[in-house]
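Only one chain comes next, encoded as C-alpha cells, the form predicted on its own.
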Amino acid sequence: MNQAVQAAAPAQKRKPKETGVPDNKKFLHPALVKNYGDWKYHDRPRPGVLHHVAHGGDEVWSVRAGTQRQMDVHTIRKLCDIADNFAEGRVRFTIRSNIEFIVSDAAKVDPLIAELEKSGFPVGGTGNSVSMIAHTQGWLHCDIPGTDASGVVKALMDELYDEFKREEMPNRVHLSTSCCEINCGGQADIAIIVQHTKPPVINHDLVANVCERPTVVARCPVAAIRPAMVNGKPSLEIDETKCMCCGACYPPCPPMQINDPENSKLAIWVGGKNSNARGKPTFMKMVASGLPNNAPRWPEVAEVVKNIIAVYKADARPWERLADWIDRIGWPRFFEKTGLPFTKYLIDDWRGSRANLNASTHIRF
C-alpha cells in the first residue's frame, strides 16, 4: 500500500477560482454571438418584439414577455419548454426581470407569441410603454422588510396590464418597489417605498443576547443609538429627536422592531431617472405619503400611481419623461392635475440639493 502511494504522481495545486461576472458569449444565441457589435439597425414590428438586422444581412427577433422576479420550479420549466418547442433554446433575462426568446426566424415569431400568451405571460414591455416594475425581494426573501415588494409589484401590473403590452405612453415608463428605506430600489419614474412613521420599540431583555452593540450604534446615519442600561442589563437607546425612522438599526438588531402594522406606510415618489442620454440623471421626488400598507392588493396605492399615470399620459408631449414633463409643467400644475394633497413635506428643494444633484455629465458647479 505504501509503495502505491509513493508511486502516485503528486496532487496538483488546485488553481485559484475567480469570481465575478462569467462571460456571457458562450450562453448567447450563434446569430448574436456571430453579429456582436455589427448591427445595422433595429427596430420594433409590433410591442414585445425588437428586430435586430446585421451588416452581413442576419436577421434576429426578440420576443419579450413578462415574468416575475422570483419563480418556482414549475414555471422556470415551463418558461424552458416555450424555448425548446416555439423558440431556439435561447433565452435571456433583462434588468427589469422581463424574459427574451431569441430566433433567427421570422416564422416563429407569431406561434411564440400565442404560446406566451395562452400560458399567461404577457408579450410587451418594449417601446413608449410601461416596463416590469423593477423591485426588492420582500417577505419572501428580505431580512428587512416593511411591506412586500413583489405583492405590490403583482397588484400593480395587473391594473397596468394593458399599458405593458401597448406602446402608447409618451416615453417608457420606469417603476420600481422597495420593501425598506435603505437597501434596494433606484430611481424610477415612480417608485413605490415604505415609509415608517414611529421609531424602532426596543425589547431591552433581548439585546444583549442578539445584538453586537457597537454595530447598531455605527449603523444609524444620524448618531441617534447610544449604548445603555436597561434592567441591569446591556442593550441601547434612542435620542428620539434624532431618529428619522429609516429602519437601518433593524437588521443588525431584530429586537429593535420598527414594523409596524399601523405606522408603516407606503410613499410615491416620482421623477426620477438614471439616463443621461439627453438629459441629465434626476433624483425622484415624494409626491403621496402615509398609504396604508394594505395587502394583498394595496387599492390605495394603485390608485394613486394609475392617476399619476393617466395624466401624465394624456398631458404629456411625445418623447418627455415624467419628470421632463413636470419640469415643463412645474409642481403647482402637477399637483393640480393630478389632484394629490400637497403638504410642506412633499417633494425636496432645501439647499443642500446642489451638492446632491452635481451627478451629471452636462453640468458642474
Given for the second form:
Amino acid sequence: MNQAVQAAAPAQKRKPKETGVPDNKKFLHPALVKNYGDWKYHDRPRPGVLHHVAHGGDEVWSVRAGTQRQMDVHTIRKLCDIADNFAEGRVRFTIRSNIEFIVSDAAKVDPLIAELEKSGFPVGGTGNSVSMIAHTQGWLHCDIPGTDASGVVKALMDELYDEFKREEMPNRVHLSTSCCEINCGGQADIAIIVQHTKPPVINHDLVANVCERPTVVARCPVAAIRPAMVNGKPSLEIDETKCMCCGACYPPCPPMQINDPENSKLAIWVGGKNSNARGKPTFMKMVASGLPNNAPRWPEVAEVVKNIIAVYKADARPWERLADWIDRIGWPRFFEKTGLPFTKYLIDDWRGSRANLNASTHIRF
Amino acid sequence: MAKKMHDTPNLDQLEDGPWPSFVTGLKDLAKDKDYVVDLLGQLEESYKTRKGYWKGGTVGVYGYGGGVIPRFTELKNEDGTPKFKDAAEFHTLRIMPPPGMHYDTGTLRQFCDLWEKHGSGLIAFHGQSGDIMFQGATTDNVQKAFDELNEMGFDLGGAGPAVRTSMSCVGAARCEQSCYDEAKTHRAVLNTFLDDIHRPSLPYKFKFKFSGCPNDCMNSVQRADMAVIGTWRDNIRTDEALAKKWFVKHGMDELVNDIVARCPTKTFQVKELSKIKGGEHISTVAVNDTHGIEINNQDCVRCMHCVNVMTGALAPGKDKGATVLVGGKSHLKIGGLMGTVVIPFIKLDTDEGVEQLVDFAQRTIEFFAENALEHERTGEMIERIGLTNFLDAMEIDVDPSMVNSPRMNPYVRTDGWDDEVAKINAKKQAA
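What about the form predicted in complex with its partner chain, after the form predicted on its own?
The complete assembly is shown below, putting the previous chain first.
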C-alpha cells in the first residue's frame, strides 16, 4: 500500500496484518506433532473410530461425529466442553464437516463416544458408511439459491442416520447437494442439484440499471441472450428456443430471475468420485430429474436417494464405489434395478457428448 | 432477552429427527438476539415461497478488497423498508483455516466469544472452499470482528476473481499415506499470493488444493485450478507381519476378489511363494507359509486401492513427491473439467522442491492473469488455447503422462516435426 493512501486513512482504521494461512503446528494434538510424517498404519476398531499407529509405536484414536455444519456458538462450546472433559482438547474438522476428537489413550474412546451420543452428535462417518453431505449455503445465505442447503441436508441425514453410524455399505458413499446448477456441492457418489426448467423471467425495468449487459451476454453458454430495447429501455432478450435454463445469467443480472417455486426442480446425479482408487476420477451422471422443491423436508428427493442407496447396498460387491458398481452391472440394469425411468433428457448432447455414446456391441441382456 | 419469535411452522419441522438441527441452534441464538429472530423470519419466508431473498453488495475491511460476502435483504414491505429489519444486513467473513483444519478448544472458544459479540453467533466449519465462515454481521461490525480475528493470527480468505482459500488434507499429521508435507506446501504456496487473495484482480477465481495421496480426500482433481496430489516413484513398501495379520482376518477369497481383481493394471498378483520373482521393480510379501503377493511397480499406476485395503502391510514407497494437475473446475461455463497432468512428478521434501512449485504456481497465475478472458477459468483457457501452448509458456516439456492417448485425428499441421525431434534428441544427449 502506498504512503498517500495510508496517510489519507481515518485514524481509527486498523491496518490488516497480512498473515495468510496460519501454521497448524500449534493446533495439533501433541502426538500428531511428535509423529508428524511418521505414521505406519491405521485400522478402525468400530464405526466412527480411527486408530493410527506410528512407526515408533505411539497410537492415537480419532472419534468422528456428525455436526450440522452451520453451528451456533452454544453448540461449538458444547463440543469444546466434550473435547476438554472427555478428550485432550484438540479437534479437527473433515472436508464433510464432521468433527474429530483425538485421544492418545484407548480407555478414553468409549466415554467420549457416550458423551457425544448423549449430547446429540452421532458417531460415525468413517469407512464404508454414508458420510455427511457436502454442504452449500442455500436460502440461509446465498444470493442465487434455487433451494435451501442446510434444510435439505438435515432432512436427508435424518433419513440416513443409521447408515452414517454403521459401516455396512460396499464402499464409502459421499453425497452432496447444490442449490443451483453451478454445483458448489461438488462431485459425489450421489448428488442433488437444482435443475431449472423454464427460461429466466426478465424485469425489463431494472436491467439497464443493475446489469452490465455485455457481461451477461458473454456469460451465456449457448449464446441465447442478446441486447434489446424493451419498452424504450435498454434491456436484454432471450432466445427461448436456445435457452437450456442453466441460470448462469442470473448471478450477474438478478433481474433475470431464474428461480421459480414450481418450475425449479431437483435432479439426482450418481457415480462421481475424486479418488484415483481403482479407476480414474469420474464425473457424476444425471439419472433423475423433475423432483419437486418440496420444503421443508423434500420427501420425494429423499425417497429417490434412499432407493438408490438401498439398491447399491444390496447389489454391489465389496469395495465397489457407486461408479464401480454401475461399471459392472451397466446402465440399463441400473435403471431397471432402481426403477428410475431412462428418458431422452439423459442422453448427453453437450460438447464432447459423442464420447458418451456406446460405440460398440457391448450390451448386457 | 430478545424480541418475540416469528412463527416458523416450516423450520420447526427441521427440529425433528435424530441429526443435529441447525434450526434448534438458530433458535438458541434467537433467545438473546433480535438479529437471529429476524433471520429465522426471513428464512421461514423462503421456505414458504421457495425463493431466496439475499443480494450482494460491497462490504469489506480496511486495506482489503475481498474476503467478505455481503448480504442485504431483498424482502421488503411495500414502502421499501425491510420486512425483517433486524436482519437486513447479514454479511459473512471468510477466514482461512489452519491446514488440515486442526484446532485447540481455546481458539474455538475465542471464535465463539467474538462472534457472539460482533456477529450472529452462527459459524460454519467449513465452507465448500475451506473457509471458516463467520456468518451474519452488520456492515458496522464486520471491521470489528475482523480486527479481533486478525489479532488472533487469522486472516481473510478469497472471494470474487481472486486466489481463493485453499484446503489440505489431514496428511502427514495423522495419515500413513501422506506423500509430502501438505501443510508446509499449502502455506508456502498460498502465502505467496496474499495480494491476489485479498485484492481480487484476476480474470476469475483460482483455487489450489493439496491432497497427500491419490485418494485425493480434498477432491482437488475436479475442484482446483491447481491440484497438488501426493504420489511416489519407487516400489510399494511391504510389511510381512501386517500382511500375515491381514490375511488371517480376511483370507484368500478377499485377497483375490477384492484386491487382485480390482487392480486396474493387473500388476498385483498372488502366487505360491516358490514362484514369486524378485527384481529391481518388484515388491513382494508373504501372506502365509505358502502364498504371497508380487507387484511389478513399473506397471503400477499408484491408484491406492491395494494400499487402502491392506494399510500398513502395503505402503507408498520412499521416493515421494506429488503430481500437479491444472484446470479442474465445476460446470460454469463449458461444463465440468478435470485437472490435467502438467507436472507428472515433483519432489517436495526440500525447500528447493517447494520453491519450484511456488515458482510454477506464480508463472501459471501470471499467465492466467494475462491470457484468460474475463470470467474464464484456467481449465477453459487451456481448452481454448490448447495444452501445448500452455506448456510452452510454462517452459515444460511434453510428456506422454499428460494424455490418455496420443492424438486420434490427423487434422494437425506437422511441418515442425523434424525440429521437435532434434530438440528432444539434443536434450536427451545433454542429460
